[in-house]
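Below you'll find only one chain, the form predicted alone, shown as structure tokens.
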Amino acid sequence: MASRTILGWPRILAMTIIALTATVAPLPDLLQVLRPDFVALTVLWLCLLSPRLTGLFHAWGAGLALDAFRGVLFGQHALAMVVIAYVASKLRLQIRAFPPLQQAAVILALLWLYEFLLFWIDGVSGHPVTDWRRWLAVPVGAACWPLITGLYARFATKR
């Protein structure tokens, strides 16, 4: 018997919820900066599997939220999370038939982008730019991503 998506608002809201959750949620100084960003994870995630569903739409939500909940410039992770989601919904078809290693590479490139463009942000709005420790949650977060799909597809799946 064949698995089905089953993916609607109500587990959209809760993947994101969790993704937030587990993105502020607080750490020992040492794990904080290996942490992965949850939010643009799962944001990517949703728009190779179903970009009608959520979308760009979904990207800035999840990132207004994440700036609600850092304290940060309102709008920062908003802007660079619509982003990386439009260049994933136009590649899309592309990077899924990937096998999971060659899509963590494509990740690794969009997760990249993501941190420069708050990295950039940060810079032009004055507000002081952090060391290079904030790189480190860009390769931990393409590592991770094997691992993510597939506990998102057992979330996402019906049997």
Second form
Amino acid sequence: MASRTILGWPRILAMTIIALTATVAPLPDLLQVLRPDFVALTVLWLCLLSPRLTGLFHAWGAGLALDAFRGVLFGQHALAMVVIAYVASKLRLQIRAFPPLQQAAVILALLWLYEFLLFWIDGVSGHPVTDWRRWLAVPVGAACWPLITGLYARFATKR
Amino acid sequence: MTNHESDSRPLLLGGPALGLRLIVLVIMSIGLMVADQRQHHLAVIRDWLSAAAYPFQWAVQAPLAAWDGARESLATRSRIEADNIRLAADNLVLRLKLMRFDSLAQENQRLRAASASSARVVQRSLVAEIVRVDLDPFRQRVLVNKGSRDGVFHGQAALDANGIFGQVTRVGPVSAELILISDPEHAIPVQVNRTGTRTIALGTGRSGQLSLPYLPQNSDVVAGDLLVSSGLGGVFPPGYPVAQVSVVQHDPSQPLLSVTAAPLAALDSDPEILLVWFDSVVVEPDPSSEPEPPAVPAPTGGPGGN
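Target state, the form predicted together with the partner chain; input state, the form predicted alone:
So here's everything in the complex, that chain up top.
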């Protein structure tokens, strides 16, 4: 490989913080419901591409930070994040070998699992959000996947 | 920088270590959720975490705020003059109303003293600016730039110029999170101003709509009725406007009316709100008036309600 990774903890921290701020940045109402979960996408990317540096503990920390940012039940995003990070880490060798479209399909499934866990925890904890539009973030996130991988690959490597 | 040659960590992940970490972290997450939900042990930690997140949240909206500020300072002279004329006219009307208010307030106080009930009006207020971040598109929550340093407390009522806005759910040192009256987890005790009927207005998750699901078919409510806060529960000051009834649907097959109302406060466009202090004595409902509304299934979204 011609490129060499320069991904270290400072960059991983920066990526996480940027993803967190992107999750709460103000948007018009219409775009708000279409906003993908940038933190989940970042965690998935790191789990697939850089599993030796990050892993479940990073996913958990990022999930807790997201809980604090959005002011929801503490531990909710952390749990969902850890589960999808586990699946992604476990299957990463297969997923990395997939062509882009198939990769996006796997991401779609993982994001759906993530959103489903959140939906389920919302319901169990007595704060149900039954608005169907909450599921829109899942296909939008999967559609953003090629973009995110391209962007992060530039950010994480130097030629 | 990762040096792959000298890295002794295993290249192939998985095995018991990964599964074990998953189980440990999942159990820790569930423990945190239970502690947060059931016992509210984490309230202090939550408040501090919100405080730690606040600088980032503030930084996110800073460019927008700066843009607004720049536009404001470059506003044209003619617009400012027009604003000035309009505000002067408004001021005149308000002063005219105030002239009567002083004497009415005194008279009211005398009458209250005679019937030995305390007048609960807002005594002190604090202007707080709304920090423009999107906390959650499906919940009606906002962040404001005043916190416990300014004396803000859990469950404090917030108003804007037109009516009741919401209440404080989380307080950091310099910021606080508010739940709006339109949040699906919020319920506010209200009174129909025209008839005195008491009921409860629930949020729907849409900023322009409240629902009043506990009114029986025979209750006297029509579109256009003003709903004011009844003050039961002691969270909100009584007598302040909350919403205006927009639709009343009579369905004879249902035991209850389906009523929706539009909040009077500009929930999604206010740049600033008022946090208020008032003498919160919990009044017993007057037994001679309308019967109590049924118990509310939804929590009032009060202190630590999340």
